[in-house]
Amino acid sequence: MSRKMPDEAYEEFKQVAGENNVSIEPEVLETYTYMNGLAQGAMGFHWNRKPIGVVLPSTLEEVRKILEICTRYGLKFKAHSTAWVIMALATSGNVVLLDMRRMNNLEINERDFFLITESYPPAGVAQIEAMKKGLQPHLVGAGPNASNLASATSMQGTGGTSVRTSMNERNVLAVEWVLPTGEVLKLGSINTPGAGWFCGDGPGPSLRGMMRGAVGQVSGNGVFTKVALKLYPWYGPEYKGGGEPPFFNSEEVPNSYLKYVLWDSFDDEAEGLYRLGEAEIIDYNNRWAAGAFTSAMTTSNQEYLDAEAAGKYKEMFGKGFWTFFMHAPSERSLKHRIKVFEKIVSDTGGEIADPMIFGKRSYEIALQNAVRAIWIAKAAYMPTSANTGSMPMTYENIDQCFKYALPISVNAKKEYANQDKILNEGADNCYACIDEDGHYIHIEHACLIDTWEPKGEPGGAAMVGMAKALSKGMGLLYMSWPGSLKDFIVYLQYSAQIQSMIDPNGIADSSGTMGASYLAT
């Protein structure tokens, strides 16, 4: 249960961050309580726990002192950068939110292909600055509004460009990390005086796995104030678009190839993905289906529902489709890639479609996703913020996802769609992307629902999918779980021991990430 911030703590926070950067005003705290995100709207709630105060630090030293004050007065803390999902807000009582927007420095190292970013700069800003120098960072599926630091240190790090630029958790070179105790931990080569930020495997054992694990601890293990990330070549020029949002008049990228691909069966799709990954020719890949495409093509909830009822996009994309983008350093290189691409798609029974199939809007969606990752988040939030997952959602090999996980999800969703509990989007509404030119894939299964529909029940499909997945020993929530309950408890106990070591005073508001771990001890 939340309580009022102690007057003494409030005064100390003001001394550290400045009077204008601390607030306990009810009107301000309300703005840090609402989150119109992902499953929240679909499950029928938008409001989270109210923090007892908000602090905006601007330096590493200010962050360290803020955590010391929290410890002294028995308060919890939660830090967020651009605040994309529910976990960015307070999830327990007596939480002081650290809004990191004042820590917005960004540096591009053109010579050595890396960037150094503080907590706040959005990925889209980093991309624009890097493109000016013929480089680009990885963009996560959350879109250009999301913080690169957050996805690298504290949250999922995958996205459509990860087929070429890897996932952000694997792009980490060096980290500046304030532990809940106030101790500053530096990982990578920055721990060696004069060595710089260029290397993630500096002296001593690597702690990057403990830092974030599979999907991150969303501020549950401290505050990350700075990170160095790898950059990758961009064969330029930088992306340009005019017009008005949400559909810009984008310029075509030189020496690039952009197509939609449809496969008729999951088995053929899996084979095509294996071969395309192994060919190492793809720069962007993203799987969608009718529901997500319809939301991207429309500009309001009502327009979405009208288009969904008409069924035009469902007829075309009801079994799902992929967007593939290739960007080559020369015309000759591009011609080679196109030949390889077209042969693999043909050999595996795929059909190539022009992104102009539904006019300039569908082309804009394909190009802006491929270059800027703009439309993925929009698809997750419509209609009426009604997106929720139909389990299992996981990182796994392609066979596991397409031959086992996806059919479970599709069947669970069909059962609920037939009862008008979720929208009938066709066979599936799966989001996926291959990681690192390989056999590894990230996959999510969305349910869409009209939240005003009396029969609406998105959570049921998720529970049915989860139960069936667990019965087959499959992973859930983006990670593989130990097959037996006994092994899973051991896993939780180790997780709890790590968390206790990092946060011995228990002042981190861990968003429930580690809650199950404590139950196991």
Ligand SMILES: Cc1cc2nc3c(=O)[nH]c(=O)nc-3n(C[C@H](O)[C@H](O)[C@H](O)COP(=O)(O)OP(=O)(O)OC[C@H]3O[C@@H](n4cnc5c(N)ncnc54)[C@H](O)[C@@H]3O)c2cc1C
The other form holds:
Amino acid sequence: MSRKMPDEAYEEFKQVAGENNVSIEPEVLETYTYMNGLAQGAMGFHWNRKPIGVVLPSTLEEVRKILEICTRYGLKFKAHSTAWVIMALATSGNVVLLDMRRMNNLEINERDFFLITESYPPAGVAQIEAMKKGLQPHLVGAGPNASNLASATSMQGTGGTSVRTSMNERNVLAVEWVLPTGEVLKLGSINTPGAGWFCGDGPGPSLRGMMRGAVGQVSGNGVFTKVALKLYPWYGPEYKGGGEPPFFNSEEVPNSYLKYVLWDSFDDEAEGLYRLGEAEIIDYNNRWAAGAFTSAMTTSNQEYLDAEAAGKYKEMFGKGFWTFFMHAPSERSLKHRIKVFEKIVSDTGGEIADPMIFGKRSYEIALQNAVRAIWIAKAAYMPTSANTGSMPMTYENIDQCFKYALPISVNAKKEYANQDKILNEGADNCYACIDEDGHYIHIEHACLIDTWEPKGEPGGAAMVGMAKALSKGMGLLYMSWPGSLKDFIVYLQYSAQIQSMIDPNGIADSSGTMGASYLAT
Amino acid sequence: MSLSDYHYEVSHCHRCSYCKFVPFQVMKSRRFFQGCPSIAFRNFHSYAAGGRVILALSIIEGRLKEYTETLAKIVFECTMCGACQVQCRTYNYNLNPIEVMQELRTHLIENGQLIPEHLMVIDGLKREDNVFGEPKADRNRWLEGLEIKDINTEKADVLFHPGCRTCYDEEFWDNARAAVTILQNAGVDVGTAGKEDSCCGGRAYEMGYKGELVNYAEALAGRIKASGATKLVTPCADCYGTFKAYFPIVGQELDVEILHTSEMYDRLIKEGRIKLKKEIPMKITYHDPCKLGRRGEPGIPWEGEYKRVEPHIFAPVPEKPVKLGLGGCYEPPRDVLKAIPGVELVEMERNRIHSWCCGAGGGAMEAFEDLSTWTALERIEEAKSTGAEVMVTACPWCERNFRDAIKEAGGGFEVFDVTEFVREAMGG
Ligand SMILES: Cc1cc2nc3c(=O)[nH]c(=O)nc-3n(C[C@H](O)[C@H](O)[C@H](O)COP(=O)(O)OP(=O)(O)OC[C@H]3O[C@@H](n4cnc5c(N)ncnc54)[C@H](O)[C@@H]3O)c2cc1C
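What would the structure be for the form predicted in complex with the ligand, given that what you showed me was the form predicted alone?
Time for the whole complex; same chain goes first.
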């Protein structure tokens, strides 16, 4: 049951954040109740729990006071950054949402290779500023519109550059964190006066693991107000685009190499990936199949259908393909990398294709993915606008994913696609990237669905895929979650214990952890 | 089309926030990364196109049953600049936020949820045929002393449409007279509609009063037909966008070529009929008025519905025209300015289809002054950041709003019209 915000609490919120930055108006709250696209949204449940209020804090102190008010009045809270994902919305009846939009500061520390970001700045904005200084942050596959802080502290963290820039949870240095009790916890070097933001640990035991668990606690552990994140070299010049949307024209990136690679079998694919990873030459990688490619290449649903009917993308990319991007500090270094790249691809039976193969559009898509993570999410949503996701999503080793999990997933999906329960865009519509030079791989298997489709059966394929994977002992492989259901439940129990320790009044609105909310979907 | 006809579109918003930002391919800095003035000013998601789309869905699905003042404030506290449309369409091709927002406005008005300040405008408009409610008889004071044909009594090749802002804001009379004189000196056969001249109806439409637009469109189409003019020329971007984009949408294509004065100058300069001899040694920047630029893109009427064309694929049948603003007028004013000796034209970060609004449109200037002023000052900051000495634009509404905002902020920057530069460069 949704409650109403107590009048006194409302007054106090207004005193803290300013009258214009608090709303309990039903029309405003309505706009914080809807989400389409993934998880429940993709299942047709566009409308979620309505918060009882939304507050827009602008400082650490305001956040602290807001959580204190929540505690005093027995209200729950949830913070979000850009709210690109359904976990950003309220899940219980008396939630005050902290929309962190006004916490928008960003600082680049050029000398020490890190940035300090508040909650809101979209990752793409951070990247634009960093590139001016020859640096780049990690961008997740969600795209440049998602917040780096949210990704690093609270949810997931992988993307096509993870091969070079790691996963966002590993990029976290010092953190400013408001616990649900309103206490401020500073992780890492900022806890030592004058030491700055350069380090995530110390003094004492590291708490970064507790902060996000395996995947992020989706605001269940408090509110993060500032985080320092590692930056990586960008050999310049800054990326520049112009021309006409939606494909635009990018200026050429000097000393870079952009190619597609196609392998014939999952075995060869896995071998190629291991070796490319080991060689430490790749700066961006992304696997797509024909479905995602068609979504990215087209500008209307009719055009999508026409492209499907023409069949040339399916013919070329039916078994999936990879985009690889290398960006070197010098021409000589690039030449060396290209040699290594070509040798590995050839040794593993791969075929190299030029991204211009389907014209300027396909080149732009590949390049903009590589340098700004622009097209992944579009391909995950169009033409249906929803994706019931992925079965199983994994964050494990390449063998497990390609030789075992993906075939299970592809077969499970076939049954559903053939009956039109999901879009039949080819059974393999797997998105993947290798992380940290191939030590890990992240895969997601798209199941597109239009919620208006009468035959649609959202979630079914994902569930069947998951069940089949579980029966083969691979189950819940998602990020660093334990694979078996039994171990996963232990993980959830640990998470819940940590949460009850740092949130003794139980005011964080989180369906336990990211894990629990995942299971709930 | 009615609001419920947008059900498919509004239930296919991804909540990605692209409507808030300049597209990431062309974004240049954190300082100027925002694309939508309304959300940038208010911060609640409600004030982004995405938020309004959710409200539309909520109304269509019967969740929001009451039309309240808050709802009206959210819907109308927006300049209708159309940046969201360009930004959304770079990503999602099943949604047209600007259409949804226009339809929401019309829907609220039809359901009696009015904005009092807008109602005053509409009352004045109905009474006096102008958006200020000023006496109709004063409409032509701007052309006193000017020799110009009256199309009611003489034929003219070009019908000059000044627009309400020009007619009733004395600060722009000089410009309008200069525009006519420049054209006449270049040998253009110009006339005005004399006592028949009236509002274009565009601002009323954006305030949700579609009927007013239809009336004014019909009247103007009739006048043009009777006059035999081949061109309709206006110095007002607001009117230009109305003629080009809105008239066709309400079924009133004008049977003439529609040109902004800057387009006419550009043509005449290139034909050698206007000579810009005098040097103006100045670094300037140009502001794209929304209704000349992305919202001046020719409107293409569409009647149809989203149909299930294949399992899981719903497509608009017939295909819906894509609105990305590419058909707007961007280069002619720039070419005119660049043709002036001594002028150095520098671009702001957000330009052409990605331009930041001046804040005057969509009824914001009339009812939401804070948003309007803030939006203008943001643009002035952007203009200053280029190192330009002044900003030049091509719409009296933009100029009015900029000048007022600058004055309110204590001065320190100037805004001019393209016509002022042309006149000066022609030797004054
Ligand atoms: C289409 C799509 C594709 C995606 N692909 C990827 C991908 O490839 N890789 C990947 O890593 N992720 C992916 N994601 C998920 C992604 O991690 C998040 O969407 C994104 O990183 C988070 O940024 P955001 O600004 O949207 O966060 P939000 O949606 O605002 O928040 C995400 C979660 O973090 C919490 N949170 C946010 N800010 C704070 C804060 N200041 N304090 C406490 N809690 C907070 C929220 O409560 C929420 O639970 C995808 C999401 C979508 C919708």
